[in-house]
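The chain below stands alone, shown as structure tokens; this is the form predicted on its own.
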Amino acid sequence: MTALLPADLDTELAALLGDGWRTDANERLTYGYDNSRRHAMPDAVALPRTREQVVGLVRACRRHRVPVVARGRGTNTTGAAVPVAGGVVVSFERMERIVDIRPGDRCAIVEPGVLNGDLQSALAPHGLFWPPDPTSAAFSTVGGNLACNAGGPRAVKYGASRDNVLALTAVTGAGELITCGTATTKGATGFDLQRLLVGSEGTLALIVEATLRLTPAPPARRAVRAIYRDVASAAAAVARLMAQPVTPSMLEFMDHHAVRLARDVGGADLPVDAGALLMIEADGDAHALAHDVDALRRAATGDGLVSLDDAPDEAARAKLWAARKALSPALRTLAPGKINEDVVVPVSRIPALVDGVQTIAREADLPIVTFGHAGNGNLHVNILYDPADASQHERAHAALPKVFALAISLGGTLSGEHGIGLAKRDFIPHAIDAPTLALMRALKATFDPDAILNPGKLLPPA
């Protein structure tokens, strides 16, 4: 028994969960972090196997006003899964069943602990896939993807998690089991609550089952790499690409710092005069693909274009993508520490965002590298610094709110796919007006009347 929880609660949950109830300090330690590198010690860890156990757990914790924090595999970068108020971390790693795959209905029913990569492997023989593809897809869970509305490069054509969920079964903070939505692609019956729960970071309810919208896997794909003289030329090309009828399946941007790193450190084959880079991909029927690639090449062509390289086969495509894949490891050569936050702006404002970020970099006297999903205006801003250097640490963390303020001033917002968690919570009032924020708090109180679900996350203190 742990002295950190009321004795009767500990006894009740041990009986409910059996070996899925952990109170040993070493066990608790391993569930207190996420990829934000923040850490807090939970009072206990629950590993439920069934929705009934989740209902019982939440009801018991509500009676004792004990916090409940949902957890996937800890890949979140904003601290959303860190139990800063203690309480019980609910890890869904044992709820990992793919309940059903229905090719005729283009949907799959899964438990929240299913890994994104495992789901994609199970769907492949049916010629289907689930569009969200975050970098962590191989080891992030569907439940975690839904909690922060994960996206990835394919979101420009296929949408993020919110756009690819049909129904959710969840347990509210009151311990009520609710079902939102249906396994149909059309529905006009009541409020769209499943979309509300996606992106709520476990603050409204714990997802115990999801019905996902599937998409036929494209039979063919081709990539084009466009190199530009400067960021403005690349951003103008993004606007042209998104204005013409053929939607790219991926449209990735790298600023001149990112290009230089990929070339000099990552060994990517890039010219020295590259000021910015776009990776453009099209997918679809092989017979139509040539036409689509031609359309994208025409749109990519314009003032400032240095080179335009096509990848006629999969091997050539992989070679073109090497520049993008080489980037993240290369960042580590500039500094041991990194603040990586995603912001999103209208596509037409990408040049202003990148220019503004570089102004912030000069003021902070720190390198800031920008890359990401240009087709959605969703860029990842990487502030690089040495955490052991007090001055650099202070300047890096002072630069972050300036980046957020810049994105908001350009008509954008705080996050496109990482979510809010702790990292951006206190900036929410700058992005959301007071009446809307009050409505969000009222919704929180309705779903979670005693405020036990993931307290301290997403919504700033009233």
Given for the second form:
There are 2 protein chains.
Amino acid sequence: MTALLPADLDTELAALLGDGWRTDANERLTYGYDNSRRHAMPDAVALPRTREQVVGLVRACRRHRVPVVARGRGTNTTGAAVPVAGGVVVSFERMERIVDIRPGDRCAIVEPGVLNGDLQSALAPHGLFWPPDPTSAAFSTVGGNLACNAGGPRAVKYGASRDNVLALTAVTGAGELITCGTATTKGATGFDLQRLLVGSEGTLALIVEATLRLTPAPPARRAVRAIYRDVASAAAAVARLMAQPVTPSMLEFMDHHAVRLARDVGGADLPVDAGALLMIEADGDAHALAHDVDALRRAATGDGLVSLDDAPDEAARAKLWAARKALSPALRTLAPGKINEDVVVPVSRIPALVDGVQTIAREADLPIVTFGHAGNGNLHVNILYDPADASQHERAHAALPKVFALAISLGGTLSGEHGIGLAKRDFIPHAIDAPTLALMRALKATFDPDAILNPGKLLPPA
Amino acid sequence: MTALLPADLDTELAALLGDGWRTDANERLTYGYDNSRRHAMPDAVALPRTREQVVGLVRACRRHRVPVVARGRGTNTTGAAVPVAGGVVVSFERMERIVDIRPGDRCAIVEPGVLNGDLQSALAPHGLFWPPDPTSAAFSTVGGNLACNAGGPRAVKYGASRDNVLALTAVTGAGELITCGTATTKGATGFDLQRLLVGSEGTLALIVEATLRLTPAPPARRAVRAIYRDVASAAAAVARLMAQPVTPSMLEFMDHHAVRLARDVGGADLPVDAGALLMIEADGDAHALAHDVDALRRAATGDGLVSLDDAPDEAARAKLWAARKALSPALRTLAPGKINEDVVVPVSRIPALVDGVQTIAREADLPIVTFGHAGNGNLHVNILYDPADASQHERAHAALPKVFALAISLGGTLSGEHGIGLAKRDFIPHAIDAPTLALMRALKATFDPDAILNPGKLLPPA
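Switching from the form predicted on its own: structure of the form predicted in complex with another copy of the chain?
After this comes the whole thing, all chains and molecules, with the earlier chain placed first.
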């Protein structure tokens, strides 16, 4: 029992959800955060087991105009899962069944609460995988991945979440159960609602079942580490790599700050004249792989290349990846505070982005370290500062809109894979023009006429 | 001057469009058909040169509640371009510029009227291509391909139109110019409107510019022709082919009727015990190709295989494809009338589809020939009949809903690549459930509040 919700709604939902209805303050507390480190207290937490319960819950909340906030495991970084307007958090942790795996159809049907990592484990014996591989994969849900259009390093070859969904069943803000798409890899029948729902951050509908497009797992992979004199040389190599037919399965970039940090702080084995680094991977079967790695080595070779190492086995591969892995701990030693945003630009504009970010860093008098998924032009820009230092705090947060403005001016946008949530919501009018934003608001109202789904997220207040 | 439109609208649009405004009956006549062989007379034809003209035209037509029907080159097979409610046909033949090709970003920016084939020619020197390859590619437009989510044989490896678009600029039925997406291969910023517009058949907005995702052109290809004892053996091979890591660049199927026709009528060199046929292609560079073809040959091999031939060069390849090419002329000799629909089912259900179609054929006492894009489960079902024979005509058209019901019962849907238009519109309620269809109607009203865009298409009357 809680005094925060209308008493009859509380009664109705307690009856509907049984032990999946929680109003105890201690329990609600843990459902109020996400990995953005924001927190807001929900009025109740629902743990549905069936789509029918989700329909009943949304309809009941709609009658009372009570917010409904879908939640996977809260790994997103933008505040998208934080119930800033209170209401009911719907955690899908009890809807975590893998309903079906159909290897011949290259698809799997899952409930939204299944963990990405658990799904991959279940797919492995079939020689299949689901491409999205966010850093959080071991402990983030497929529903959350879909809600945020999660990506990861593999997206350069295999696409992000939106590219790997065939069909969705979902409950709109009107409480209607809709079925979008079919379990087929082609379709030209009606409007494509499933890809519209992907990345909509729970503002249009709650996904209750997903039919995922699977890919045959490559039996082997090989990594190449390319070190360049400077960022421009590395960026030119990225363009060459993406213009030839062998698409790398990963193409990760580290700017000169990231390289220096990995070496000087993280202890990675990197030469002093390393001004930028690319980690390039190919995957496939063993025979084709040797040839593909040759093609990637040729494309990586050019003006400004300092060294090119490849890894014949998994141990050597791990050694090459050590520089990248050393980076995150090194970042933490440099400054206690970090704003990490994941802007995206056309691949050819990576040098302009990195240069522009360094200009912003000089103006802010703060280190900004850039690394990430170069093959998609999706770079993580890390503004480092001490939150206890008021001036640094202010300069860091003043630098952020400049980074966004820079990405937009280069033909890119605010986010490649993290999404918008609360963190970037107020920058949306800079990225999306007024008529298009007005249409998005109208679409939101079509799916969710009483604006109960995840209020305050993704779209700024009108 | 025409009496069919309000005089002040005619005057306004004549001033806006200059020599791109046509009201002469002879000229209008040629814009009233499409490849469905349906015809309806438009009241006027607009040939805009700029997006501003399109905005002005839609706003003016909206004020007068006059229909606006977008048109590429009218190659679609569903009646989607036929102006059944009259109004203004907007032909994009004068908006046919390739605005930019950016090889490093793997994208091209084009106006909607550019022909698919002309785009491919312009991309070839850059070593790139745009994947959609409908049969009509030489004379269909990119805008039309996007409006219908056109596919083709290559879609099994490279996706259909929806999978190969990054951003769209479009004019909604409200006359608003919207910009959806960015020229980046990843994005998590707002709702994905661009993929919603693809396949919407001009019912939501008119595309005035497209940023297309390009793929590096494989330097070589090789074909394998696999002949099976029966359809079930061929279908089992399709499932094996799609479950291993080397994705074929084409995977085309012909059922026993199609094989027999190609041999007995088309003169193709095929053994008498051929009960089904697969044309399998791999592409890539020459070195990897030999290995990939080996992998595909292994996957194609299994119970019921009669013969397996591959083509070391283009001449041999053409010889292998001869059976497929002989099919269409052979179909025409068999019966003067043909209903060709392109249902799609999960790959594993191909045998059930082909079997079920033959049951329908027996009941109708008409030949039905099935062939098409097996790797996507997207099969073209051809009901052959004599339109001059009233009984055959009736039986043929009575068989069609049974084919659709069969595809839907197998977890598939009405169309994989042709779209809905008029031809399949009234079957939509069988493929899309009532709440989802209601939402699609509401979305349509959000984009096009006065229902002026391509009225009567895709969605059945409420």
